[in-house]
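So this first bit is one chain, no partners, the form predicted on its own, shown in structure tokens.
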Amino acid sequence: MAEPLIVTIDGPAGVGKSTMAKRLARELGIPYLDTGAMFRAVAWKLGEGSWEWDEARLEAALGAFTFALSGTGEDSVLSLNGTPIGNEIRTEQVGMWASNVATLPVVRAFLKQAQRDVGARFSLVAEGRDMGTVIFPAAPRKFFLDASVEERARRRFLQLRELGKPADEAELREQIARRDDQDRNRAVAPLRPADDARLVDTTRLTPEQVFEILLHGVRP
């Protein structure tokens, strides 16, 4: 059997990541693994403040968590414990409480051997903030999007108004902000391009001319 193909996608929040990630992987025909949402999940279904528990505590929690990976592209779905991981992890709350609970290293280390295994069983699309640089390292093909500050809120606030959500531009801004410096400066795994990443600033680029560079990048 031929060697998984996995293509890492990384980047702050709000760069347009997973709209990539889904659309390469369906033109790939290969399964769209969401990182984010394997945090998002994890912290949703821990509860407000469980980053203050002690490690014992939360390997239990976690012991009692499974992934599960299905779908090609778009289609692809992520279950937690058999039930498919919905909308419900995509409030700007979670996000916060996903970035609290990704500075505690038995949580990472817990997604790290569970996004490995994913990775060992098939060909993947992997979007997250350090697929490239942590957990597979030796993916043969590596991006990093990244876009200014002002862009990322200026993109999430017309997504939520889409989605008639209320929603502020400045406050955006600020949540965006503040995850990035937490994200960037934490001790374990921090934000950052790997070396052999190619770097992709989205700050003035179309989503059509994002795609192309990636779709070149994987596909010379």
Given for the second form:
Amino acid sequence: MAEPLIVTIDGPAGVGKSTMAKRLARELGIPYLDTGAMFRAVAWKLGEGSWEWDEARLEAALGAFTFALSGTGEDSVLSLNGTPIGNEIRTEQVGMWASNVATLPVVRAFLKQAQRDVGARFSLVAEGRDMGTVIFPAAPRKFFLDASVEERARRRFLQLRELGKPADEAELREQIARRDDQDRNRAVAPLRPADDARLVDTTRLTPEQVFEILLHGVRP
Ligand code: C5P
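Same protein, different state: after the form predicted on its own, show the form predicted in complex with ligand C5P.
Everything in the complex follows now, all chains and molecules, and the chain you saw is the first one.
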């Protein structure tokens, strides 16, 4: 069997990684893996304050979690213990919880293994914060999307509104900036572009333009 093709998309919160990963995965006829959803689901299941547990307790709790990926393109479904992960994780609060558990080496080690297990079996578009740097360093195509925090807050605001979860845009901007700051400055697997990633500043680009850049990068 041919080696799975891994395309990585990293970048800060609200930059449009999931939208692009889904579209690219559809175009390539392969699944996409939303690794932020894995951190969110773990944080959601373990609950508020779990980031202060000791390692043994965390390790025991993580041992009960099994992730699975099925489907392709935007129909890719990520399940935790047999149940598809739903929209309950899509709030800024759960995003912050995810960022808190994501600072912990024991959580990152557990999810690294889970992410690599998926990548060993399927071709994938994998999106997150450390796909190109830590999880799939040998991936042949790597992208790092960025945009101003104002633009990202605006996009997240529109996205939440679409999900029927209206939010305050200024508050979102603050929350996103705080989360980015924690993600960029943590000791383990901080958010940063891989040396061989293609950087794309999407601030003034339409989704169509970003997609064209990615597709052209994958299929020159
Ligand atoms: O991408 P999303 O906003 O869903 O990610 C939620 C949080 O999970 C991020 O703020 C980050 O702290 C963490 N994360 C991570 N590494 C990844 C994906 C997400 O640390 N590969």
